[in-house]
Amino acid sequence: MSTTEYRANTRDMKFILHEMLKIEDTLLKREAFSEFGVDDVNMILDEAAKFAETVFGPINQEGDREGCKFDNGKVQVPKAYHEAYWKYIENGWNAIGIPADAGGQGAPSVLTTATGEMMTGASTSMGVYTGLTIGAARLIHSFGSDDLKNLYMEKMFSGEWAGTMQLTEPDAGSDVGAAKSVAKRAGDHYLISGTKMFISGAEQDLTENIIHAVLARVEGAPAGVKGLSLFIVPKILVNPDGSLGEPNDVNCGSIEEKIGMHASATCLMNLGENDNCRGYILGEEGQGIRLMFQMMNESRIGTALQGVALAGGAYLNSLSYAKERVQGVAIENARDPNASKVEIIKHPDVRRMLLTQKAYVEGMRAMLHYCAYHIDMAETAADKEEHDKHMGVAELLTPICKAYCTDMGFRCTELAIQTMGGSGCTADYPVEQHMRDLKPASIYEGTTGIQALDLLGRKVAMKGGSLFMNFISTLTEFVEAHKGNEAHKDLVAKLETGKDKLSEITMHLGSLSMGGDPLYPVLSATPYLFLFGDVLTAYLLTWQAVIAQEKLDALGKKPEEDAEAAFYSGKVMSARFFVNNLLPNAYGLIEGIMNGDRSALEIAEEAF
């Protein structure tokens, strides 16, 4: 592999889908996905990799350097993005996960998670435009009237028109309930007025129309999130016959200069400057935040995908570099002045950095596919009990996926740069862009702190704590099933300790909250989320190691002799390294939570 090109890891994706989750024995037997066989899944993965590597990959650096240009309310995306976008549309990649009743291929989420990782890893900014459109179109598909569906869905799902999500406002930020945008009833529509900021893709020249999903408060509605409603606001009004009419009163005031994602326009939007911005309600008045959560949750998983995609790309680039870069002698020959120089992958510290990246990337990739699998199983469940069981897993894990994958993914890109040394800091290699492009992901769609509050304050406590207890039961069943595994019983034992500590911490924080101390649990929420993420990753990697060891034993070959043996051996080593070297970091988080230190709460503001 080149040290400067994007390459997809389809072998790991196929391992997760077929050998770990075994979708052909479960998911693909469901009527909704019965048209997808193993060969179909593998073909789609291979073709997606080829497209990502040859179409999106080559425009990534060019797009970063050219960036978006703003002039008099209009945004120009990088020139190369136009041809790549329409190739994406023409090849049907936008339609792969679209419901069949809306003209798409209806592929399961586990498959679109894999293809999405490849497209996002190859060009993150492009992935923002395509992903937001599908999310906005799904809102109309789920909650729109027949008229709205007829006017908008086909052209959005086809990619002819784009879509966005408009929540954030200048004075509200992450406090969505403080939104000041107003909607006035005006016959069959509403007149929207307000300002939205940090809106990705809200103005661009890729498509002839952009359909915005906008949160606003109908006049007279109560304060807070309960008073918000959700509206479809087109950039250009659409006539009853589907043709484009007059421009709507929707204007881009500026775009942000950001740390990364330079080819993705982040816009300040002014709605109703001339009191003539038309919006069309989705659902009913006051349902806005509940309806928008569909797109928000999809976007949170999509943002988590950015973490995995960019970390994965950076890891493979740094791995290639380490195999090619010759510097220094082997440590055992350090005293020999005539010793030959070696590739840096032979140096112990470089190997540590590479295996750290590998373990996190493989664990996070498994985490997202595991979550997507349960979403698929829930959406195709035969009854409510089965639906609630699988959806409970997805609901519990969504904030962990979003926060853990974006934060730990960023650290992987940092390690990739460190592995490559000075070269990693230069624009000659893509890893510095990976790092810059990934940083915003831990902030938008709800910061890490917000995800932590959602996890500890909402998801863990949902349904009397049953979601959390069901997860612990899953880990307990795994531990009981494999504690006698001679090859991995030490890993299983350490996983069991992590599981028990997670339960203990959860009960401890819950008792503090119920005892009248809400501040300390909130202070501990983010460390708690990373503790949870570490235990979850340890579980998924140990699960993979058990499978890989069986396959490795059956092959009877050495990693140096056979590519498949090397792959399975790598899986085992990823798990061993994570559980033995990275999971112990969680015990420091435990100590920090349990010691009860309230310095951050008690320090005077003047003392900071």
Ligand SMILES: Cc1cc2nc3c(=O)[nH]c(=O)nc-3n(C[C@H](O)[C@H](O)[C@H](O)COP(=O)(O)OP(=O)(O)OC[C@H]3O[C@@H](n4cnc5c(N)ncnc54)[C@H](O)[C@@H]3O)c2cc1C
Given for the second form:
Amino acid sequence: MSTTEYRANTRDMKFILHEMLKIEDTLLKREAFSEFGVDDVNMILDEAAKFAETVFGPINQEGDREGCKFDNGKVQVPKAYHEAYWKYIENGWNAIGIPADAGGQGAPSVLTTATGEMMTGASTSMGVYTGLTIGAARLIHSFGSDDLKNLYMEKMFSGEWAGTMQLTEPDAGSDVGAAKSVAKRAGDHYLISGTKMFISGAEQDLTENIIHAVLARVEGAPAGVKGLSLFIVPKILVNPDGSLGEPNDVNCGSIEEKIGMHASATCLMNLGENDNCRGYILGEEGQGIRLMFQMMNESRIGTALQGVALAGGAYLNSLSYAKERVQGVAIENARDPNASKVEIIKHPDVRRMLLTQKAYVEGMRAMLHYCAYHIDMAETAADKEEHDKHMGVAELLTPICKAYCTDMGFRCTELAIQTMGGSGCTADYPVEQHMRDLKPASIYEGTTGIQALDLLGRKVAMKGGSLFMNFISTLTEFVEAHKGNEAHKDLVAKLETGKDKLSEITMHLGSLSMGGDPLYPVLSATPYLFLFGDVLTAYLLTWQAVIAQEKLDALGKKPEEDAEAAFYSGKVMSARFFVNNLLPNAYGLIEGIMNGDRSALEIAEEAF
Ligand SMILES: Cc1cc2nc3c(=O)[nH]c(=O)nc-3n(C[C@H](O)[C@H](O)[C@H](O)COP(=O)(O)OP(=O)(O)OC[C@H]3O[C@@H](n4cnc5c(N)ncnc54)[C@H](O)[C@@H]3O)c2cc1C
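Show the form predicted in complex with the ligand, please, the one above being the form predicted alone.
Below, the chain from earlier opens the complete complex, with every other chain and molecule after it.
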């Protein structure tokens, strides 16, 4: 029975970029992206798919089985990772999103979102090494002194050296401000001491140097996040001429045995055990968390991509399986003992599971591209007003992207296993690895609970609630423009109901908070994030259905006879299924919030 190691869905990506967001009419007209034409974009997508499928895909299972090995402070990544990593670098994939002024291709985020999905879907662990390196290098690009830029940036952007982000400590996980790591001023540098844990890629044998971005508190700085500063801490010190010097006093104490992502080393790091861990400040003292947010926001979207990518891979695998696995007879022949057996894709319940996965995957993929598109539009805006408008969309939606895509993506991988029955549970097929590899994504870069607090406690209320109101206005405009659409007016009407209910519940929680009951909104924050995500997904899929229907009508062909007609018909079905079957989940969540039940707050700890 055939399943794919990894297969990219470039057709859906091209649909989002060209037919939905129409980047050639908007984004690609901007000076910053004028080098990218439609053909370039499509060529990059096709080449990325080829690379992901032929280089990263084949090492994924091997990496999982072999895992990382720890011995006396050193980490060995799986053997096959070496060749694949350097092929990635040599083929220039790491340079694609690097700003043009730093020697990269300066591609828009909306394009690197697509290529990133393919790379991380083919090998999530590899995507962690490459993604963190670019994120850390971008910190130096944005906030480093000229010396730091000269010494570190180029080698990191070129992939010669790797990068990490070091926030978490044994007593500082979600509560980043509880970090105890200390930085003492020592002339042109600082001496850092502390213990960091769960640090991805902080020790590995892929690159000769690793540059850590570390949060620590300068002696005497206030408690909490405001007292944190951000430092560049190289594994090997770099001489003024750029050559490598002595090892720095930063060592890996152990690596975690964890649920998945076995090829990504998750390290316990000891900094300054011999009082000689040199760090170099980025920005100024006390700015650490603000600066680190650049990398954290990028990483949140990168983590959300893992959700879409692995759910997408699991969906396509379970689809291949369902088309080949023969079991049982069609329901209409259930009483006929001689009826021929059918492929499981013929069974209604299997079709329901497949279409659930397809709808979520396409909705989440659209969500991440939509968010990236607004980031690109903001970064290339002509004025502040336009910048703030687009950045507001990205700011509001980032916590939803992160939490919704990782959690719903995980549920999709579980559903892919369910679709395949016993085979899905076995190591003979890749979906069980997809599920294991995805679980940590709803925990790192801020857990789902923390994203929900960010959404409801910060983003929705930000700028007098204007980000939220602008989002509602966007949905209202869409509803007004399409409520007369013959083919989809029922979907548009249901979307309108979802939008109105989202507004209502937001006002309700806001008034509880203002009325002196902050606890209940905090209790409701996670269900609120998911119902918001459901309405957002319904909007994006309905938008896609309207476009797809027009294309389908113009083609005038049946899905059975034409691949394009099949694609567009599938888009329409994803939207219809989501709005009719999955959007109602949001109403259940709303009812749960509106009924005011406080049992989770009131239950005595002894009664749990
Ligand atoms: C595979 C992996 C890789 C990682 N890589 C990195 C890395 O590269 N760099 C790095 O710095 N860190 C990394 N981390 C650490 C990760 O960011 C933390 O695990 C995460 O922030 C959660 O912290 P914690 O594990 O201490 O859980 P805790 O903070 O103890 O949280 C436990 C539970 O309590 C909830 N909770 C905690 N506080 C609150 C609150 N105020 N309100 C509501 N709920 C709350 C959480 O949502 C969660 O459900 C990684 C973790 C893993 C598993």
